[in-house]
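Okay, so here's just one chain, in C-alpha cells, the form predicted alone.
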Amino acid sequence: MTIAARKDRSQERQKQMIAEHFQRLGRARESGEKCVYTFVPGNLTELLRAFDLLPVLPEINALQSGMRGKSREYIGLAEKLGHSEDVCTYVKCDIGMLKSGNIGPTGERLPDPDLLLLSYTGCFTFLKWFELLRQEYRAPTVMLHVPYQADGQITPSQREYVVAQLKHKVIPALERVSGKKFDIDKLREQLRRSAQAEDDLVWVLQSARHRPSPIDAYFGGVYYIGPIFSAFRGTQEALEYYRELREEVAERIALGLGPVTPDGPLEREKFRVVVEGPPNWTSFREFWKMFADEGAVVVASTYTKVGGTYDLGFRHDPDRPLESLADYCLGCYTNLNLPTRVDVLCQYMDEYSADGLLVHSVKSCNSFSAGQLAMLNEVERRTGKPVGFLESDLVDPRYFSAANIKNRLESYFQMVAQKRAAAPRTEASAP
C-alpha cells in the first residue's frame, strides 16, 4: 500500500494551479486559444502573455512523466524509434510522450504548437530537441540565441544582441502566430507583476538563513518554483501565490519548524546540505525521504535558479522591458561558466552556513554534469567543507539506484559528522 505523500498548502496551491493550466491547454482548440512550446531557462512568459498566448514546456511535460512513472514506457518507445541511450532523457521522455498521443499529465490531450520558440540559453539539446518537434509538428519554429557569458558578466553587447532579436524575429513571430500587436504597455504589468512575485520567492528562498531553516530548497523548492519557472510569470494568479508562500513560510519561522517533508515534518535539523544539479524525478519522494531521515536539510541548491537567479539580483524591470528579458535569458544558471558558478556555490555555502555540498550529477544532462567534479574539487579547496557525489538520471528509472544512492548519502553525513566533531578539538590544540 503507497502512502500518500505529506504536503503543505503552498505544495497543494501549486499542484492545482498547474494541473488548471494543463486542463486549459487540453480545451485551447476548442477555446481558439493558441500556445507556444518553449524552455524553462530564459522563457519568455511575460511576452507570450503579453500575446495571450499559452506557454507548453516539454521539461515539465518530462518530469511530469517521470514523477507519474510514465516515463519508463516513453523512453524506451523513443529508443526503439532509434534515439540513443546517451540523448538526454528528457527529449526521449517527450518524444515518447508525443507518440503516445501527447497526453499530459491531467489526461488530457495537449495541443499542437502554434509555435516553437527556442530559447538557447546554455544547452545543445535544446537545439536538437527542437529540430526534432519541428520534423513532428511541421510548427513555425523562431529561435532567440542568448549568447554565453563566457567572462561571466552580462556586456552592452550582448544585451544588445539579444533585443534586436526580441524586436525584429520573435516579436513579429509572435504577432504573425496571434494575430495581434504587440502591446509594450500589457508587457510593462506583466513585468511589474514579475518582479513583485520575484520578491517574494527570494525572501522564501533566503529563509533558509534560519536555524532551523523553515524550507528545504532543493526538495521542497522544486515547487515552490514551479508557477514562476513554468507558465504563471507575470499573472496575478503568480502573485498571489508567492505572497501567500510567503506568509506561510513566515509563520514557519515565527513557529520555530522546519520544512515538511514526505513524512510530515522534519523534527530535527542536523545536517545543512547545498546541493548542485537536478534531482531524480522518477524517485523523488524516496530521495527526499533519504535526505530527511539523517535530519538533512538542502538550504541552498543550484537547480531552483535554472529558470531564473534572481536571488543574485536580478529582477524583471517595466521601466527597461526588452533589456529586461535580455538580461533574465543571459542570467540564467545555465548560461553561467563555470568559475561564476563556482562562485555561486561558495556563497551559498557561506550565506547558509552549510555543513558541505553535494552534487547530484545527472548521466544524461551535459548542461549541468560537465566540469561538476572540477566545480567540487574547487569548492571544497576554498571552503574547506565536505564535498560529496551522487549519479543517477533525471527520467530514466534505469540509472537510479536505491541503494548505491542511500550508502553513499549515509557515508557523507557520517563524514560530516566526524568533521564538524573533530573541529572543536582541532581549534583547541592551535597555538
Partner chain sequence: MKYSVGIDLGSTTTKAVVLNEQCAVLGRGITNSRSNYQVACEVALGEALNRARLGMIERELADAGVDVTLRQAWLADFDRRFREQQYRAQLERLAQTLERHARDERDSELVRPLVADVVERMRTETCALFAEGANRKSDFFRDLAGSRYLALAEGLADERGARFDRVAGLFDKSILEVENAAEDSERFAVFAKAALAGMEAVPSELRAALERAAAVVMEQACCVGTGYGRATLPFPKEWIRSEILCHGLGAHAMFPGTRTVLDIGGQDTKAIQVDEQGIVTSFQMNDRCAAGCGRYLGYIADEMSLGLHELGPLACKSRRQVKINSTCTVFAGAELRERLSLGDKREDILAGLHRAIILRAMSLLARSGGVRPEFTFTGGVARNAAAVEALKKLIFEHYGEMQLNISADSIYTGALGAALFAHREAQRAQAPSRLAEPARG
Given for the second form:
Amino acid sequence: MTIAARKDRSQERQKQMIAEHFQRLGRARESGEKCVYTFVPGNLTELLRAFDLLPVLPEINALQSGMRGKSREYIGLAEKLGHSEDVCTYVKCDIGMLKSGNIGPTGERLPDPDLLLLSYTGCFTFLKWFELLRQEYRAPTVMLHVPYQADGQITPSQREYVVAQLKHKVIPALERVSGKKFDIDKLREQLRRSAQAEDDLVWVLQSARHRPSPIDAYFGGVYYIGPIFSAFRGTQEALEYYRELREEVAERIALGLGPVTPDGPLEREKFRVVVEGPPNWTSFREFWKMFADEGAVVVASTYTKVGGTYDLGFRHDPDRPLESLADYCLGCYTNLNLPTRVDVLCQYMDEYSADGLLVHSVKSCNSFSAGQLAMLNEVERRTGKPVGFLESDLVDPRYFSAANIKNRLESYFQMVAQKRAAAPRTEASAP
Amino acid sequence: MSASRVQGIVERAEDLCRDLRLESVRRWKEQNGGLAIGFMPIWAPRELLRAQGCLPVGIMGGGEDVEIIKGDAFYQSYICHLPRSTIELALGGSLDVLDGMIFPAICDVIRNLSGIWKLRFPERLAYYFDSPQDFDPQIGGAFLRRELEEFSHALVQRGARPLETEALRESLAAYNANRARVQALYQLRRDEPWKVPTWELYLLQRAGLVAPVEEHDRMLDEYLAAIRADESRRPLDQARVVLTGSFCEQPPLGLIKTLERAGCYIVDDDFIQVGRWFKNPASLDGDPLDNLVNAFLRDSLESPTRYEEQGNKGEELVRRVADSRAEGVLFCTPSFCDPALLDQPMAVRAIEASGTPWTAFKYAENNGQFQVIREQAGTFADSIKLFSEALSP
Amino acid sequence: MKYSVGIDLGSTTTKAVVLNEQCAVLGRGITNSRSNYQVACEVALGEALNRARLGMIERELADAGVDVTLRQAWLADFDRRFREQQYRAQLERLAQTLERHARDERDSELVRPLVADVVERMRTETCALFAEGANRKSDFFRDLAGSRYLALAEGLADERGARFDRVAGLFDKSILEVENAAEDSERFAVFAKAALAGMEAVPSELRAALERAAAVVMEQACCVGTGYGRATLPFPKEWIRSEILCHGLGAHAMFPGTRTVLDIGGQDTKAIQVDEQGIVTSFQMNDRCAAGCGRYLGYIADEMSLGLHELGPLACKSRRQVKINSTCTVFAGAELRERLSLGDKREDILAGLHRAIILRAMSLLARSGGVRPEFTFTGGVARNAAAVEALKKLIFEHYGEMQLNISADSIYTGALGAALFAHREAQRAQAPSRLAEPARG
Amino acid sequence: MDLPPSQHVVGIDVGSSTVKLVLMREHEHAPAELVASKQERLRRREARKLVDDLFEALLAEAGLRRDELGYVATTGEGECASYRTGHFYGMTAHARGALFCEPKARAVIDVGALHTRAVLIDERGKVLGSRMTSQCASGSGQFLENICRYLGITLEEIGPLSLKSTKPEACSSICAVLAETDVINMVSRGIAASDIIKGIHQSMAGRYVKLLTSLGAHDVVLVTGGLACDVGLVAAMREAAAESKRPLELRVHELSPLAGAIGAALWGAYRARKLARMGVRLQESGP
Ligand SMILES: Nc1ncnc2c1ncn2[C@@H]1O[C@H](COP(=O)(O)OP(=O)(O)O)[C@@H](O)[C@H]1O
Ligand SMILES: Nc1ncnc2c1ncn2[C@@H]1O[C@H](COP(=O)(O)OP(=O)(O)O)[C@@H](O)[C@H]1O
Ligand code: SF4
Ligand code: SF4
Ligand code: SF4
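Next up, the form predicted in complex with the partner chain, please; the one we just looked at was the form predicted alone.
Next comes the full complex, this chain leading.
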C-alpha cells in the first residue's frame, strides 16, 4: 500500500489504521474479541461495531494478497484442491490463503470466524463463497439476502424484507455471538459518524471536477475508500481520516496540483477518463503507470461505489437506523440494474468533463462484467465520446497481459487525441 | 411398430425444441389470444402465468443451432454461452412473439441480462423475478408473496387476466399432474434405463417448455405407452451414473448421446428442472398463492443457486446417487458457470466421502466436438464395467 | 528524391509503403517477418524502393512514348528476371549455410553430399520457377525454397537411407540465419544488371530508363512504424503509431467512404469504426489465439499441402459446406484430417473453415459497433476469395446489402496509414530522424 | 470351453499423430510379454490404411494368422480397424499399460500430440480419476513440435538440448500456432534455443504436474505417450513435482510410448478369458 513519491499524512494514518486492525485481529483469540466475516458491498460495519464485533473482509484480504504477489500461489492451491479455473479468483485466492495458514496481509494469522454474515448484495458468488467457508470453518452462518434493484429503485417490499431479516435473523445472530443485547443507540451513534465521514469522502471524490483534477478517482480512489468500505465506517478513526484527507485535497486544489502517481505528481493532465470496473491488483502500479504515462487521469470510477453510492446521495441515517442500513445494502453499485449503471456513467462523463470512458472488465466478476459491453455501447451512443475496453482479472496474474493492455490503452488515447485534434476547438481539455 | 411410434413422438418433441422462431407459440397465441411469457432457467411461477391465461415459454438459450453473429457484442469470452445465444435470438426476432421475459434470480449473468433487455428492448416487459433466500414464511415467504403479486399485477398491465383464486388452484392441480408424469418417467428410467434413453427424456422435457401443459401431458402419456410396449429395447452392459451441473445452460443433444454411447446410463440428472421443481404435489387446500409460496420455500429441488440453510451441501446428491443405485457421478457443467462450478467442490467432497467414483467435464451449448468428453466418459464407464462383478457381455 | 515511409511490422509479414512528397504511392514492399525486426524492415523498405524505381522506369518509358502493352511486357519480363536474381542470391547464401551446418552433423559424410545435391537441383529448377507464366506458391524465399527443399530432400533421403527429419531440420536452422542477414535488401543496380543480361534483346529505351532510375538518390524524410511488432521496432516512440489508427487511416485513404474496417492479419483480427475523416471512433481486436486469424489458414494450408493462394479458390468450389466444430486451429487441423478420412470433400471442408474464421470476425465486428457502409476489408486474408465470399454473405444477411471495398493492395493498408502519418510528420517538421538506409551492395 | 493357457493378443492405438501396434503373448499364470510392436507417424496419411498395413506387417513378423489371435483391442481413434474385437477408451488402456511397464505406478500422465491425460489408478489398473487438457492445443506435443520446427531442432534433439539450458526463459501459456512469433521474439532477444525449449518444457511441465496434483496423485507416476521420450520434459516435470512439495516420483519406461496399445491388448486378453469362462466365443467383428 505504498505510493512511491510523497506520502501524505492521511496515507500514513490509513496505513496505520489498517495495520492496527489486523494486529487486533491477530490478538483476538487471546483478547477474546469476536470476529465476523462479511463482504464489502452491503457490509454492516456499524451494526457489528455496535456489538463490539470485529469485521473481517475476505475480499480485502484477497485483494491484499494480490497486491503482495501471493495470489498466484493461493489461486493455484485452490485450483489444485478442485476449484475451477473459470470462477471468481477472489474466492480461490481466499480459499488458498485459508489453506496456507490464513496469514493476513500484515503477517498475523487471522482468527477463525465466530460468525459468517452472508450478506448477499450485488453478487451471487458471495453465496457460494460463504457456503465454501462454512464447510471449512463449520462456523455459524447467517444469511442476509439483499434483493436486486431490478427496476432502478428500492421498493418498499424489498426494504421490508431486508429489515425483517436484520431484525429477526441478523441481530439475534449477532447477539448470540457477542453475548450482548442489541443497543440501538449505540448503532445510531455509529451511523451519525458514518454520515459525516461519507460527506467528506464525497467531497474528495467530487474534487475531480477541478482541472487539473487533484486526485485520481480510480487508482488513488481505491485508497480513499479503504476505511469507509471496510472495517472502519462509523468509527472515530474513519471520521478523522476523512477530515484530514479532505484538507489535503483542498490544499492540492489551491496549489493547482494534479494527483500523485506511482512516478510522482502528474505534471500535465492530458486526458480525463471515467473508468468502469474494478482494478487489477496484481499489477496495480504497472496498470496505473500506463495511465500516468499517457497523462491520463481517472476523474470518476464506479468501482469506488461498490461499498456504497454516497455521491448519488445516500447517507446513513441515525434516525432510521435499520431502514437506512437496508437502503445502504440495496444501493451498492453492483446492486443497481444496468440501465441505472449506464445513467451513472453518463452522468459522470458529463459532471467530470471526461474525454471518454474506459471499461476494465475482469474475468472474475460476472456481477460487474456480464453486460459491460452493452453498457459501453450505450454510453458511446448517448455521449458520443470515445470508449475503450480492457480485460484482465482482479487477482489472477495469468490474465494480466501487460503488452496487450498497453497496446489497447495506447490505441485508445491516440484515438482520443486524434478525435480531439479533428474536432472544432470547443473544449480542448489539455490546459 | 411401437419402435416407430416412439420415434414419431420423439421427433415431434425434437421439432418443438428446434423451433427457434417459436412458431408453435405463435399458433397458440392465434388460437388462445393470451400473452406468451418467456422465462429463463431455472424456476418461474408457471402456475401463476397459466392462471392468468398466459403461456409460459421456457428459454434455455439458443443451443447448438444458433450461429452467434451479434451476441458476442454483449458478452466477453469468459461468460457462459447461454446469454449470448439468447440475445442473438432476440435480436434476430425469434423472440418477438413473446410478450415478456422473466429473468429469475439465479446468477449475475441472468440478472444482468435483464438489464440488457431493458436497454435494448425498452418497450417489452423484462421482469426480474427475485426469489428469496430466506425460507422463513414470515420473512422470505412474505417477500415472495409480494413478488408474485407484483408480477401478477405487471401481467395484468400488459393485458393478462387478473389473478383469480380458483384459476390458480386449477393451475396448481394441472402442474401437479404434469409433474407427476415427468417424475414417473424419471422413475421408469431409473428402473429400466434402457427403456428411456436420456436424450429422449430430455427432448420430451424440453417440449414441455414450449407446449401448453395439457398438450405436454398427452405427449408424455403417448410416449410412456409406446415405450412400455416396445420390446426391442434390451439392457446393455452400461454403467449407471447420475449427471449433475446442467441445470441452466443445457448441453447440446450430441453430448447427451455421446455419454450414452460411451457406455453410461444416466439414471438421474438436473436438466430442465422447472418441470420437476417441486418434489411433491403442491397443496390444493386453502389459499393457492400461499400454497405456491410454501411449495417454493419448503419443497423445492436443491440447486446451487439456492442457499442451503443447514449447510449440508452435497448430501442431496449423495442421496440421489443412492436412490438411483448409481455407480458414479458425472459433473457435467457449462463452462464459466459460477453457481455450478463453485458448488462442485462441495458436492465432490460429499461424493468422495460416500465412496462413489466421479468425473467432471465442461461444455458449452454449441459445442460440436465431443472427442474429449467421449473419452473421459468412456474411460469412466470402462472402469466401472471392468471392475464390477457382473461382467455380462 | 525525398520520400516518406510507413512500415507495418506484422506478425507474419512486414510491409512498407513509400510516398513521394506529393503524397502519392511510389512503391510497396513486403517480406515475411522474422526474428530480426530491423532486417525485416530493411528488406520490406528495400523492396518498396525497388518497386519505386520500377515505377520510375515505367514512367520514363511512358514519357518516351513506348506503347503501353509493349512497355508492360518489357517490365513484366524484367521483373521476373529481377526476382529470379534475388532468389538466386539468397539460394547461394542458403547453400553456404547449409553446407556449414551439414558439416557438423553426426553422419556428415551422408548428409553433406545429399544437401549439396538438393541445392544443385534447386539451382537447376530456378529458371523454371521464374519462367513466364509459372505458378509460384508464395513470394517469399522462405516458402519457395522451403517447399522445394523439403520435397527434394524427402525423395533423396529415402533413396539414400538418411533421416529425413534431420535433413529437414538443417533447412530450418539455415533459413533462420539466411533470413536474418539483410544483405540484398537494395541491390537494385546489381540485380537489374544481371536481369538485363538474361533478357534476349534489351530495348535501348529500357536500358536507358533503367540506368537513370538506378541512379536516383532516394532520401528518407520520415518514417513511421506500426503493426504487431511495433513496440519492438528499432524506432523512437514518436515514430510509432497504433496499428488501429493506421488501418483506419489507410482504409480511409483507399476508400474515403469507409465507415467500418475489418482487418484480418496473420495473428490478429481487428474491427474498426472510423468517421468521415478516417479517425477511429471505436475498435475491437482479437489476439493471442490463432483461431480466426490468417495463421489459421496458413496452418490449414500446410495441413493440406496447399499454397495459401490455392485455399480460397478451392473453397469457392464448394457446394455443400461442412460445419467445423473445433475452435482451436490445431484441433481444426485434426478435424480436417478426420473429415477427409470420412470422405468429405476438400472444398467442402475448406468452405467450413473459412466460414468459421468469418464467424469469429463477425463477433468482433458486432462488438466494435456493427457494420456500417461503406465496409472495407483489409489484411492478408482479404486476398482470399473464399473468405471474402463468406464475409459478404454474412454481412448482407445480417446488416443489409452494402458497398464492400476490397483492394488488391489491402495487405498494405496499415503500412499506407503509417506512411500517411509519416508524410504529415515530414511536412510538419523539417528534419525528423530517419530509419537507417538499407545496406547497399 | 476355456482358452489355452497362453494366447496372442494385439493392441492398436491410433493417436492423432502416431499409430502404435503391439502383439503380446499373454499367459494365464505368468506375466504377459511383448512379442513385437510397430510405431509410425501418420504424417497426413490416412489412418485406416496405415493401420491395416502395420497390422499385416506385425502378423507377418510374428508368423501368425488373424484367426490365431485371442483378441484385437483398439484404443484412441482405433475404431477404424474393422477387425477389432473390442474397444477400450484411452485412459483405461493407458492405465493398464502403465502397470505393465511399472507395477508400482499409481498414476499415469499420458502426453500425446494433442491431448494430455492424467489418470489416477489402483494396483489393478482401475481408473480412479482423470483429468484432460481442454480445447486448446497450447502446451501439447504439437505445440512443442511447432516450436522446434521453427528453431530447426529435430525431435530427438529436444530433450538433450533442454537439459543443457542454464537460464530457462519463462514462457506464458501461448498458442500452439502463434508460438512461432513468440519464439521469433525470443530469438531476436538473443535467447539461446536451449533456454527457450527449457522454458517451454517448464510451462508444459507445470501444467502437467498441476493436472496430477489436482487429481490427488502421489508416489510413483509413469509418464506415457510419445513425449515420454523427451528427457527434457521429463526432467522439467520432475523439477515441477519437487516444487509442488508433493511426493510425486515420475518414472519413464522404454515402452512408455506404447503404453496405450499394450494396455488395450492386455484388457483384451482379460476380457477374452472372462468371456470364454462365461461361454462366449468371440467372433472377428467383436462381441
Ligand atoms: N495470397 C493470399 N491468399 C490468401 N491468403 C493470404 C494471401 N496472402 C496472405 N494471406 C493471409 O494473410 C495473412 C497475413 O496477413 P497480414 O495482414 O500480412 O498479417 P500481419 O499483418 O499480422 O503480418 C497470412 O497468414 C495468410 O493467411
Ligand atoms: N523424443 C521425443 N521428444 C519429444 N517429443 C517426442 C519425441 N518422440 C515423440 N515425440 C512426440 O510425441 C507425440 C506423439 O505422441 P503420442 O502419444 O503417440 O501421441 P498421439 O497418440 O496423440 O498420436 C508427437 O507430438 C511427437 O512430437
Ligand atoms: S464475482 Fe465479483 S463481486 Fe462477486 S465475489 Fe467475485 S469479485 Fe466479488
Ligand atoms: S449457465 Fe451458469 S453462469 Fe450461465 S447463466 Fe446459467 S447459471 Fe448463470
Ligand atoms: S485454441 Fe488453439 S489456436 Fe487458440 S490459442 Fe489455443 S492452441 Fe492456439
